[in-house]
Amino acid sequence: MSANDKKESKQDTLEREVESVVDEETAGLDPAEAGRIREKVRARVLEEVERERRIRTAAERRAEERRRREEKRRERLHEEGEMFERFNRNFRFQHIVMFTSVIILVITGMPIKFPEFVLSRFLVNMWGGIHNATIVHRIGAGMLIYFMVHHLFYTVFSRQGRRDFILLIPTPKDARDAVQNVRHFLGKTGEKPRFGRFSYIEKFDYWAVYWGCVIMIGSGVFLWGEEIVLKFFPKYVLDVAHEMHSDEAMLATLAIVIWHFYNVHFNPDRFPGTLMWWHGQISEHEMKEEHPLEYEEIMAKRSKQKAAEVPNP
């Protein structure tokens, strides 16, 4: 018997049981009234049965989806291999403070640069007016200043900070890697450039942020204390600071949205995004693909450590 035949058989049995119960309950009633009650009860019972079937089917579907997701997760973990720490907790904290401050600065600063834009009016009204928006903007500025001071101390006094800063300094290899990457994208060569801990893309990201923070904080401090500035400098210095602040803010926003977001989140290999900024972990597969030189360095260091641990005969 097929599945449809079984389903129809069960439905016929159910309808007969319903008819039997309704006949008992409507015995002695007017035939027309009993017929209306019978149809009403039958329709209600069948509606409830169909509802229960849908709920059961949806629950089974959700359970199957959960099972498939879990299988995919296990397969992915098996393919990704060992997990390595790429960013420590201190660095991740700095990054969270930085991008939070930048988001606040963008959504409170751009409405001032483009006041006629419809979205600008919405954002200003969301803060309760331009006065409140400027207060929130200065809170974001304070967070950005704190980030820069924190990062400066991290770079100077932390071993990892000093190591990463040195590795982030551009070298001739970065220019060669950029050329090779372009040739790879154009199909001129099948070999991708082999990156160490930081690629030229990540170095560009870092120094763009570094330079942007210097410009934004420097010009922003002048605009924040304009009365004090005008006591010591001519007005054109304040005008230059205003233009620097406004244009660098636009440049930074475009760099984040177009360059950083694509390379980190919208890249086909990463889409719909990565949580590395939160957990700081990178898989063995990603290390081999994106930072093969660093992976080989880690493996070589481990081999040396294991060889040193082996006791001499």
Given for the second form:
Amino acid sequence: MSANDKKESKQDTLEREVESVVDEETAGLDPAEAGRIREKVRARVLEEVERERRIRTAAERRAEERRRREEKRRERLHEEGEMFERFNRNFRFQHIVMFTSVIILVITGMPIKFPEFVLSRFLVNMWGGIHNATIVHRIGAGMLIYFMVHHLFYTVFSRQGRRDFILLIPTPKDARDAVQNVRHFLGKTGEKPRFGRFSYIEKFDYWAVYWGCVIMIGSGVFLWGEEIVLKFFPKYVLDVAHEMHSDEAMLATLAIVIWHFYNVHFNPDRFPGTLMWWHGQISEHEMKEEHPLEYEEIMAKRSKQKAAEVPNP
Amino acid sequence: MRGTFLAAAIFIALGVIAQGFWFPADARISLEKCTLCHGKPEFRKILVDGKIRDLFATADSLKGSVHEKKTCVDCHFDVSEIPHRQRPQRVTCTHCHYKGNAEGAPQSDAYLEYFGSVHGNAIAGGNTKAPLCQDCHGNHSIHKTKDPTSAVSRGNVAETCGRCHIEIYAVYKTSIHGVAVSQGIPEAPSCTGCHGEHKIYAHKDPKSTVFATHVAAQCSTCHGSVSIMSKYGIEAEQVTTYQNSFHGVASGFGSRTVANCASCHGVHDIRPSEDPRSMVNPKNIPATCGKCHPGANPNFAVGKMHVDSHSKESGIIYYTAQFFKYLTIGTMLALIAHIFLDMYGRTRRLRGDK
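Switch from the form predicted on its own to the form predicted together with its partner chain and print that structure.
Every component of the complex follows; first up is the chain already shown.
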């Protein structure tokens, strides 16, 4: 018996089974009605069998998967509207590299600042002792330095990078937005400030990371190459670098854990966090809510494009 | 006839046993009998290696010692006839010195610690040169530790240890601790101050009080105490500054390679930093730091070593720390205020207020 015959017989048994069930269920109905139901069931079964065959190969299964996702997305689109790309792939990659390295740096660095803390001993022993922890810390440092270099190149050489950098420069509007936002929180004014592509909160985060990276990498490199540094500088320079590294680490960790986590995780709108860092997409609904000026800009651009595309009669 | 013989036998046996009750001292060898030989000043034995063993001992030998009321055979109990045919065994102090003894010896189990120690292990391993109790505490002239004439008193213990550890003793004697002990400073540590008394272990043994990860704690028992250090004008915060430094933190996490107090200040040859022979004298710092940081140069000595960012004397380090302190407080206050205002606004809107 060949494999094909086997499949054939399997299909036959399936058909017979379905038929017997249908017979049982339609026993009380009149023959015309029963016939119609039987036809319907047959069509449905055939459709299912056909579908099964269609997704038989792995490639087909993947395509099917994609089709279903697309369907799901279209359903969601109905609620949230169109999806816009907020962060491009390069920017998302940078963010992932950065937060991975920062997590590594914090869990290997903080035990050195707080050796008495209950978790510290665990966090150090996890790597197999303080010596290994310092190696892991340097791996994290290497990742952060890579991120910084990558971002500088991105800012200079990428169109999107240059555009975003200019939009991230603080303006007087940000101060006005901050004041209006506080007034809004206090109920003094009903209107939320209308943000562009980057709100003053996001601008603060961006420049905080800039400041943090400069201080941490600067002092960290000094501490890393202490023997070379001591060839040219007296010891108190290293002590200052150590103090800066230790204190700025505290500030950065607090800012991330309290401020950034509140804005992207614990904030009731976002809890427990969105996947925007992974797919970079923002819905039309969110766009109108949080970046209305950018949304309007995009819409205006589109209508202009459409107008340009209309062929001359 | 047979009955009379049995009665006589029982009578004689009882008489022999009863003798033990009536004349106990007669069964033992009296002091006078020992001093027949040992009381002669020239009584000595020349050993095979040419050394002379002085065997002179009289009633005065025990005078003033803690064993004043004891006689020779209380300790040399294996001597049962005079003259003794063999050389008597070494005296076993634990015959009396254990907790619960009825001989009037101190009720202490301190001797048990000796058996696990490096000396006790050496004896158990068959090293005949390793010290037993009497090698440190003395043979006949045993005194209480508090007694300045005791071989193990604060002033004498270094010399006692130095009988075997002669090179270390020579180094220690001129160190700041050795000088302080000889000046009679009561808190200054002698050998036992750092190494322990009976439970002395090799410095490579993790049980040791001077094991790499225990050194800092051992030094800080005195150097961390403000009440002791203030008497001699020494800063007690050297301990905290070390503990907060990377060396101290890594040592606390169990690193054995990182510098502890002894790595920089020396082990037995600790001297004040003004002393040109001190390992931490600015002139010697490149060599001292260079043990771990190859290529160390005089820059290592520029700036305070035990730096405390909280004290104003640290200069630029203090101001850096202050700058970051206020930056952190200011930033975090603003950010947390923003978060609470946001939450307040959300609550208000949820409640339906405008």
